[in-house]
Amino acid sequence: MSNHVKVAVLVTPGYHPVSGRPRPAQADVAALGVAQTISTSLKVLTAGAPSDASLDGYLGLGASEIEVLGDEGCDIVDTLQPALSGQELILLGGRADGGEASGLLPYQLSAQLGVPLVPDALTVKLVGRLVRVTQFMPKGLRREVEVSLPAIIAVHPRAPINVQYAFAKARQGRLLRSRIGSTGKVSSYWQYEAATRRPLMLKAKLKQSGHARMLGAIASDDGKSGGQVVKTGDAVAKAQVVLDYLREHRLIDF
């Protein structure tokens, strides 16, 4: 664990998907947990007007202080940029609990600060001035990448973490509110909307062979599946059985 690198963690308020109660965002909890494996002295920041209830969870997970910048109408990127300009390693969740309406903040900060961004990080390890990152890839794949400091690491929600909530830590932690980046008024052009549910990939309920599906499709009305297998008789008799079946089910009209 290195204490010589200035590490900052960005957190956002989250909400329980069912009850709607405020809670820490899962991706930011992962970022906080990964940051605690790197340094014992973290600078934890947030911007906007989050409620105390949504930030108390981060205090209970080990953030001794959380600096709250700006107000409800502030520009998040412009507000965070001055506070992050001196930090060497910045960790944050890749996506907040805002559904599909979020996920651009890491890229916007990377562009504003002029530092590289590594998304979907599972593990982060400092080796001198290099950061070794294990990236989450689709279909269970992983990729090892290295990036030089300063850098921004967006942590994947599935990152293995070992943080536990402690009520005593939540009571001992502090929220430091700052007017940096405040506009002094609530912006009137913001439009808030509820997060939409992600579309689910359709999957077949039963994994059957083509032969089994065909037998199910030609099942008779009396519940017997599999139809009739004709093994005796000549070709004319077998064809007559097929013809009778098609006429019975009104598949032909002659």
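Since this is a predicted model, take the numbers as computed values, not measurements. Only the largest set of C-alpha atoms that superpose within 1.5 Å between the two forms is called the rigid core. Residue numbers count along the first chain shown, from 1. First, how it differs from the form predicted in complex with its partner chain.
- Once the cores line up, the CA of Gln240 ends up 2 angstroms or more apart between the two forms.
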Contents of the next structure:
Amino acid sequence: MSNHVKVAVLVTPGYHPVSGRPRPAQADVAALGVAQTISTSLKVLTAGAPSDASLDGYLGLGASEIEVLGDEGCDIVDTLQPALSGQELILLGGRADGGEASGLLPYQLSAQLGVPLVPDALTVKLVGRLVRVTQFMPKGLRREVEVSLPAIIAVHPRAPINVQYAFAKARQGRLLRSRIGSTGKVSSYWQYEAATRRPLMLKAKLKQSGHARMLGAIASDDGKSGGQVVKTGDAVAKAQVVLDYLREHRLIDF
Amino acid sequence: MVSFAHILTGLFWLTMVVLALGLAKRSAYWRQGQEAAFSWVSLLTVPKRYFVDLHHVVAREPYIARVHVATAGGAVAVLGLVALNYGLMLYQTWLDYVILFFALVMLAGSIAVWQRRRNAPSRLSKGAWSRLPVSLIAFSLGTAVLMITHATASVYVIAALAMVGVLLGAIEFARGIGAGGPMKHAIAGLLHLAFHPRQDRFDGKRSTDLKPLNLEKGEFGVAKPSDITWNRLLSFDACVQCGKCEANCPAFAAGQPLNPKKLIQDMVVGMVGGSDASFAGSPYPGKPVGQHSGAPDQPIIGQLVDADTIWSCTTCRACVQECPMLIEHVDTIVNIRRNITLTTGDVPNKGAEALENLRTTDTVGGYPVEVRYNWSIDLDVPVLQPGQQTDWLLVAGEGAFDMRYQRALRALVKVLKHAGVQFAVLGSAEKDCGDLARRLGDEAGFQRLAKENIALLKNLKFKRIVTPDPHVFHCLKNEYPAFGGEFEVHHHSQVIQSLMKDDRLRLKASATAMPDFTYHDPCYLGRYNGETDAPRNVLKGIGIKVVEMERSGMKARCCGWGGGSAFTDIPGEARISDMRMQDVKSTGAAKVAVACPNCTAMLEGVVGDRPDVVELAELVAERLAD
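Counterpart to the form predicted on its own, namely the form predicted in complex with its partner chain:
Now the full complex is given, and it begins with the chain already shown.
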């Protein structure tokens, strides 16, 4: 853990997909969690007019202060740019739950600040002035890349993190609101429309009770049903059985 | 020349001085704790609480109760009479004979204690506790010998030996208090009865509700021993290490790293400072003793107690129910959980996800609240609107999202309709009651839900609430009043019972004999609310014979769900639900009746050949004549 590198985290308001209630965006939560493994003093920023309820989540996850820049309808990139100019490492979620924070923002910031961008980061490690990043790739593949500071890192929502919401942290955390950086340029060219979903008929394939199906699926000692219980052998031998099973069912080695 | 009688006088007063010093030392430990409201007047209530409330618990084991009456009663009588005869220097011979009588009573009790210790059950602590019967026998025997010789002793050797015995007992008693020996329970126990943190337990109330935290004032539970209120620290000193809590703890039996007795002793270690190496009972399963230590101002979690110990508890209250010293284990566990959850959020496994779901969707499973009553779409169940009125408000709870439990809910609706009960549901306005959040220590989440629910319910016109979920039942009935929500809440077993009593259910004449059933008592209905009769009466009313499990009613074993255990899921050697199903099997009953959505889920989750799990309302609905 090195504290001499200035680390900034960008967060955005998110929405729960089921209830529609404001909450942190999951990719930004991952960015905050990854940032906490790098530095203990983070500059946490957001731009626009997020609701307190959506930022409360980030405070509860350990952001002690969040600077809220700009205003309703401000241009996010223009607003963030001056505040980020001195930062050496900028982390943000690769994709937020909506609005201008989604998708393009990391690239726009990268272009405007003239700083390299590493997308889809899972783990981030500082080695001197180098940042070693494990990238998420499809089908379980991973790639390690190195980039020198300053850099922008867009974190993948599946990054393994260890932060959890705590009420006391949310209460201690503060929101700092400032109007600086607002250009007043409105760039709301988004159109919103309701998603449509076709109803799916649920049909049971087998007319068996849940208990009977459970019995068929689980392993038991008598070897009659489901699978196989391995109780003998060392860890390697047991792992081999699992590996063989996965190979047999083509669940690995594509 | 100084006679033995004078030595006895001196010894008596020396004992009293040592006792007073010990008490001062011990109370200094207790005073490290936080303030708690109390009144000195409650000292006057001790005799009644000792002879009635405490006796009711101890008398469940008649042998031990009688042994204790002989030993403690004898000891108190001997001490009192010695105080009179020798303390006040009366030296009356006839009083000696009275003392002799009580010394012999105590001796008989002490020998019985010694006998029991020879084949001690594993739940009893060894160590200093093994020494105790010897000290008791030495004291009572020594006193008896001295009284026979009237402490004048023609044979000096015998009298001197007897005096050594008396001295041994006096040391055990007087030093024991200050030094934290076994006999500290005598004084701490009596004071604990007076200053018990749940005074309404003695007014005939069950007092099973958790007490609210003042979050505005920054009360975030217990992080270190000195955060505990002084009267709870005192209660830890009252523990006699009898291990009844251990014997009844489902988590301990399942090999999860929890032993309520060890936890209370760890709290004593934390209060005094030091390590747990001298603990002489069963350890937390899988955790050797001697590797943890604590101090009053050091954090409990990580040093003194591991977090998985705290998360193993199912809050089933079996330990509290069994404790002869009326110690409140569950309060301490939840208070420690509260600190973990509120300050770090470090809730294991799916617990954190469940709390997150409650925060963002008001349901434990993260479901849309709009679909909570989808199971009732074809049943034409009215949704209560503001301005309308109904007799009964049916609150389904989280079980409404579970496809297994929806069958039970539909059966309940059928029964209510059959009896012509006027009822309605909350529909999409219904939020989780907050029970899970509270047991997992998320007091903030619970208070938000409780306040929102109370505001919602107060806006509606209904007479009574009925719910098939004992957790909702307990929460609404016992925990909402602290936030201004006073409602009349009934469990569906109680409602069906009263419908039967009023002859509002017409039953089919039974064609085939019903198989033998056993009934599994949910902790939150039985131990938390004392309701063990209504479900049995309902089963009896529809002609079902209940074969009782060995652990049933107020002694029932938990299903393993409560206290968020199904979510925190601390591994052990067995699963509590499997053990409960073993209890069911051992009765030979073909089916088990349940009255809680969570017990249903836990018992249904048991794999292998097992009796069927049937909900109470389903059984009644099946038997309705229509």
